[in-house]
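Have a look below at one chain only, the form predicted alone, in structure tokens format.
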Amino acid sequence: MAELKLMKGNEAIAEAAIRAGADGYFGYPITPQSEILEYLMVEDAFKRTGMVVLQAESEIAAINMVFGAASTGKKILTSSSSPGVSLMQEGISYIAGAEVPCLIVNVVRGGPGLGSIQPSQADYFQSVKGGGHGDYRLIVLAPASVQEMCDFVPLGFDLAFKYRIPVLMLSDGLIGQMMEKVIMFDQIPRATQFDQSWSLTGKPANRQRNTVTSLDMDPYGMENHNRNLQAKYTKIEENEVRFEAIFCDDAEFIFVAYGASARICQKSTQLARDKGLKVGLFRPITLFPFPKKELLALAGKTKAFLSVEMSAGQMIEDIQIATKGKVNVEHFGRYGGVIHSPTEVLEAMENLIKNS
């Protein structure tokens, strides 16, 4: 039965993975996401559901284990934090090129380089633009609560198998480490209802051999494969956009923020409304596909957008592309692991209003 629990965001992901019927987890500990692996070990996921949990010798080993296991049509996930996800990029490109479904979790920390262990959103470019080589995309989900850390696990698996694509959950150290009440869903059997006809399950006599690969030595064959991938990404953009709009109907100025920044901006929006300012909040939930049409529609009736990020400004570029120059788009951010406060975000908006 569904249960109400008090959990860290990282713990919610791990518990949700067990309950979502995941077949395997392969990962390597790195702050601030180590609790995911630790929880799976302590909870003995194998004894509960038969889920395989393995600490690999490195992030590179982990992502290649994911590639191999997920190629059999099983529900497989991994998790890491910024530098670890950087090490996984080659493997992620291979997985995307081979159209293998899986779930990847990035609990972002400050950078660049080894950086800090505090929260950040500076992995946006890496996540939504394809951090490895080649023309590929991932579906990117941006949770803003511990509840969404839980809910996006089964959603991520559903989308991954629906489109045969890796799905990335882009969280951060703030949501990963904070504790909130979570309503946990009922256990889902490990036996999957997804189509596995493409996967490596052994060749029966009644079909041709399956091949899972991203390699094609014929450039025209490779071009055709890329065309098919791009067509799939277009279909995803048409059907899988998710967002939340708060007080945007009459807003003259709008915060645009995702994840932890959106939570902070929600308070800033309320403070602005208390002052009589017509301010709204637009929260992209899918960073790819990005809610371009929805932002463009708002651009026609809004004076300015303020992109609020725990970075030097990355999502702002997608906002500017989406709105096609029809509205002023400014940025406010803290970076390196510093978390902005609702009052300083409100001050940034008040300055934008004053100068508009």
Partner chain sequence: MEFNEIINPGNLVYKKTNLLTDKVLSYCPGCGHGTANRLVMEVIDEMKIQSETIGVASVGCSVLAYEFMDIDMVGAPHGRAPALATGIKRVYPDKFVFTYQGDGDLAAIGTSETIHACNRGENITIIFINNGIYGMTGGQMAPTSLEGMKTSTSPYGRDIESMGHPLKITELVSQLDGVYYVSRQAVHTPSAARKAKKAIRIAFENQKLKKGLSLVEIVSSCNSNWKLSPVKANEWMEENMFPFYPLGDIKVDGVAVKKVL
Second form
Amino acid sequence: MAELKLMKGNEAIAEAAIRAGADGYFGYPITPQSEILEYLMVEDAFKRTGMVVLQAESEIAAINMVFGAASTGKKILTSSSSPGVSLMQEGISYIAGAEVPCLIVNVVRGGPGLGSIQPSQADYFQSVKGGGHGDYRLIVLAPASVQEMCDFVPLGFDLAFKYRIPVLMLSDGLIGQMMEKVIMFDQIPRATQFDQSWSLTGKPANRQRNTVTSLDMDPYGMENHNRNLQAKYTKIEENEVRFEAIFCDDAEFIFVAYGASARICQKSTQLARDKGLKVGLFRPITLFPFPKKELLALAGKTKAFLSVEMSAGQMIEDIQIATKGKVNVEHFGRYGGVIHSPTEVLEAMENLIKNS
Amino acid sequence: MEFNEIINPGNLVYKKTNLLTDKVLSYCPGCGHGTANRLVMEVIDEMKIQSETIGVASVGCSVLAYEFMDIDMVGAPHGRAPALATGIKRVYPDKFVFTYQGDGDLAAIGTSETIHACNRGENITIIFINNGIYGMTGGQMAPTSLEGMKTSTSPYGRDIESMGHPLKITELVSQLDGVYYVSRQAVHTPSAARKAKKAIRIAFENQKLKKGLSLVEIVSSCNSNWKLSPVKANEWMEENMFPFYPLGDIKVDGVAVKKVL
Amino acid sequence: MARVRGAIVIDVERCKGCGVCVANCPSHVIGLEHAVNSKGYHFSHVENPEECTGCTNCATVCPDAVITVYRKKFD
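Okay, that was the form predicted alone. Show me the form predicted in complex with its partner chain next.
And the full complex, kicking off with our chain again.
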């Protein structure tokens, strides 16, 4: 039976992982997401469902444990925060190349470098453009509430297995640390059958051996593999776009924001509407695939977009590409770990309205 | 004619195991990798565990090991094979899981993954091929290159003062409590290969005991990059590698049998 | 007197002519062929078939697993 709980975003991910029937979690402590590993240990996930939880010696080891475990076709996840996710990029590139499904959570903190431990959205480029080497994409989900931190775990696994692709949940220190009520879904049993068409189970006599690799010594073979990957990404762009549009129908000006920034913009939108300003909020839920068509459609009937991000402006580039110059797109955002307030976001919007 | 009488199936005493595929091995002529690949497959064949075995190939000359070994395998990023094997073994504790790694992979870029998998006592088998050089990339200095050894990145010989000492990683990990079995072998002669196969067998059998990690180092030649003929390279290996990397068991049943370091 | 006789079959196309079997045959049965296979290797061949005891040493050290060994006891 579904349960109503009060939880931190990080805890919700951990509980959701157990309930989603995950087979394994491999991670390394880093603020602001250490609660995920801690919660799994406190809850004794192994006792509850048989889910393996292991603290690795580094994020490099953690992502490679994920690579190995997920190569067996089981449901595997890891989580980290920005510097740790940077360390994981090599592994993620291999996993994407080898087409192994898994779930990676990034609870983003301020950067670059060691940066800060406060919330940030400055890992957008790394997440949606392919943070490691080679032409690849991840499906990127951006939760904006503790409820979505919970719900995107099973959703992430479903998408990962549907397309045999690593799915990245791009959260941030704000959503990870804040407490909210969350309706927790019922326990899903762990799988007992695994896809023999590709995964490593030990080779039985009745099938060919399975090899999980990202290597092809033949460049034409590799080009073909890349072509297949691109076709898969196109299919994902056609079928998996998710977004939320609030007050966009009659809006003259639109905030475009995801994750924690979208939560803040939601308040700013209300404040603007209270003042009689026709302001809406467009929230991409999938950052890859990016809701290009939807934004382009809105661009034709809107005076300006304000992209609000806890970064120096990264998603704004995708909005500009999507809207093909049909609308003015401006950026507002605090960064380095500083969270913008609803009133300063509103002020930025009012300035944009004044100058439009 | 006796010859024709001898060659018939009833008299067969040795043939290539079916677990080694028919694909022509990508290794240079005379390279110990081929023999080591075959011995591992012979052990898996004889233990009848093909359907229970998952292998992890690494980066280096053996990067294509999964094309020669007829088992389910994954290709790891450089140095990370023990982490992948950890992941596999943790979700499949009853499968036989092994890594097959060279010295650059295991003892340089993958030192951290190696030491921590060993220290956690993962119930896996590591097959470690040590030829004291980076073969795949063209003969650069490895952490295991001997003092004075000429490589493409130590063209005047490995200078200890500026390039550091050769790393006895096998002795190092044998000190860890999580490690149950460590043996150093070779495959250049029939007797060496037979002993190596026994050690590999023990390293796989040990996985059933769940008492920790088993590692078999195989000191091998890299005749191409040592710039010697295969037979001369094996002689050079006996004269130069074996004194520094002596063959034999180092740790058996969790107990050190040789005083090391 | 009973005598053990051996014979080997070499897959010459897969042989890379490394000569490790030659060096390890205790009975000097094997040599490298002057001719080359399609890859250009001087492949191993049986020079002294009468001397083979079927000890399997050559196959045990062959890096390319190209040697098959047979053995029969003659009375």
